[in-house]
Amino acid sequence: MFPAAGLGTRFLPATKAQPKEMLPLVDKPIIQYGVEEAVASGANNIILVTGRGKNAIEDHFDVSVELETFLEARGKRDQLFEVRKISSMMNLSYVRQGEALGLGHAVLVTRDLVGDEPFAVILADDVIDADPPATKQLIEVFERLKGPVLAVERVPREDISSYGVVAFEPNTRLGEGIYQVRDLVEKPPKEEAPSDLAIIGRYVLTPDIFPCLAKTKSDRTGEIQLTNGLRELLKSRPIYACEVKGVRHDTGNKLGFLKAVVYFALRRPDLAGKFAEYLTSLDLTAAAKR
């Protein structure tokens, strides 16, 4: 399930009339990276949370009609195969969220969607550039483990406080990179953090979260925390965190965008050449000290 009903704020202008996961790395919305990578990981159930002025989300995803006559009768085979490949690489359905109230509210509301089946929670501005997937990765500590995975990452301690922290038990039997959850801490101050092990936007969860999530009582904000609602899921079972081997990118800010989009630039063959050049060209030296 991929969370998407908020404003997101910290792009106006630009998201005003369109939603931030819209906004694209070269030549794929965020919210796209996010969709390939849960279906590369064996998910083809895919639940969207969405709210007011999300439809353009929805339509990207919605079969055109008139778009696909149109490329097929200019013979345009590979950008029919392109938009083609999105409406059909997976079964999609949507929840409106109405309020955007956290994201363990966003969580709890596709409760009857999901029903009594483990899932999966992408949050698409957390785009992870990996070999095998970031999902895929969590997915098999689940099957191997049989509980809860979340994603997590080591953060530099000046930057911890904006995220959600694990505190751990060390256990070498898990195998590298896994860890068992002792506590869940949202945005602690830096001296306060348990650890610099920081949770990232991928999730693999079990129903008997939503009982958990239905009682967790709105924060300060007035929002529902999932952080929260894992703490409680922990009195009854473990919970495991898994440092996943890729290069993440946090496109819900503005420079984690632009790097984003630098980076798959980067990546492409058709692109990077030129694009490379047109870098080395800079007076980034000069720009500096504008």
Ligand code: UTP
Second form
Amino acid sequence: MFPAAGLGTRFLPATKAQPKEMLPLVDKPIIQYGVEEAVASGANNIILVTGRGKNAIEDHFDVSVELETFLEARGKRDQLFEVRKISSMMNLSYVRQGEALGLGHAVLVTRDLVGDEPFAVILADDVIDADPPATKQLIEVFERLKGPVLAVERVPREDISSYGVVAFEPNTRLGEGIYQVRDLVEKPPKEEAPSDLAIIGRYVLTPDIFPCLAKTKSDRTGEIQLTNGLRELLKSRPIYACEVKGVRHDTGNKLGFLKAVVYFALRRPDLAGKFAEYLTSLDLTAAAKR
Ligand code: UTP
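Taking the form predicted on its own as the starting point, write out the structure of the form predicted in complex with ligand UTP.
Up next: the whole complex, starting with the chain shown before.
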């Protein structure tokens, strides 16, 4: 499940009329990185939670008959393959979140579509380059421990207040980088954060999260937080946290986005050489002083 109904205010004005999930990292929209990760992790049913102004996401994953006919007629086989791949990767369903009432609410509106099965939540803004894919790493822990699993990452203290943070029990039997969650707190002031383990945009959840979210009140920002729903769920079952092995870019903010563009461009055989040449030619000492 991909919650993609947020307003993307940190990326204005680019996100005034287009979703942040459609901003490209080199030549592929952010959301496609996430969908490819889900498919590579074994998911073939994808639910996208969208809202007003998000039609471009639906169009991106749709078959484009005119474009395919055009590329076929011109003999552009490689591009035709790329375009067909996007619409044939998986089954897609869309749910509208009428109002952006928070991530917890976005998950709650998928309740009927998800039904009575475990499911993964992927926040596409967190683009994670990992092998095995980040979601697959969580699924492996889920299958072994039979409980909800949250992806976490150690973040510097000064950044911790931007995240949900977990308090955990030391338990070496669970495996390296895997913790049993004792408590969760959404965006704590840095002096109150219970650890430096921040929740990042991947979760494997069980359907009993839905009644917990239905019970969760909106916080003082008016949003229903997934972290608070998980806190409710923690009263009835163990929840685990897993440090994902890979490189994460938070593309929902401008600096994180720019870093991700450079990172992925330098991994592209058709661009890396010339792009690296350009980067090394820049006078970075002068730029850093600005
Ligand atoms: P963010 O915290 O990044 O919020 O949401 P945002 O609105 O997308 O962006 P900013 O902070 O205004 O710049 C985390 C994830 O939850 C989804 C977002 O689309 C994003 O994937 N979300 C958030 C929803 O689907 N619905 C909501 O009501 C809120």
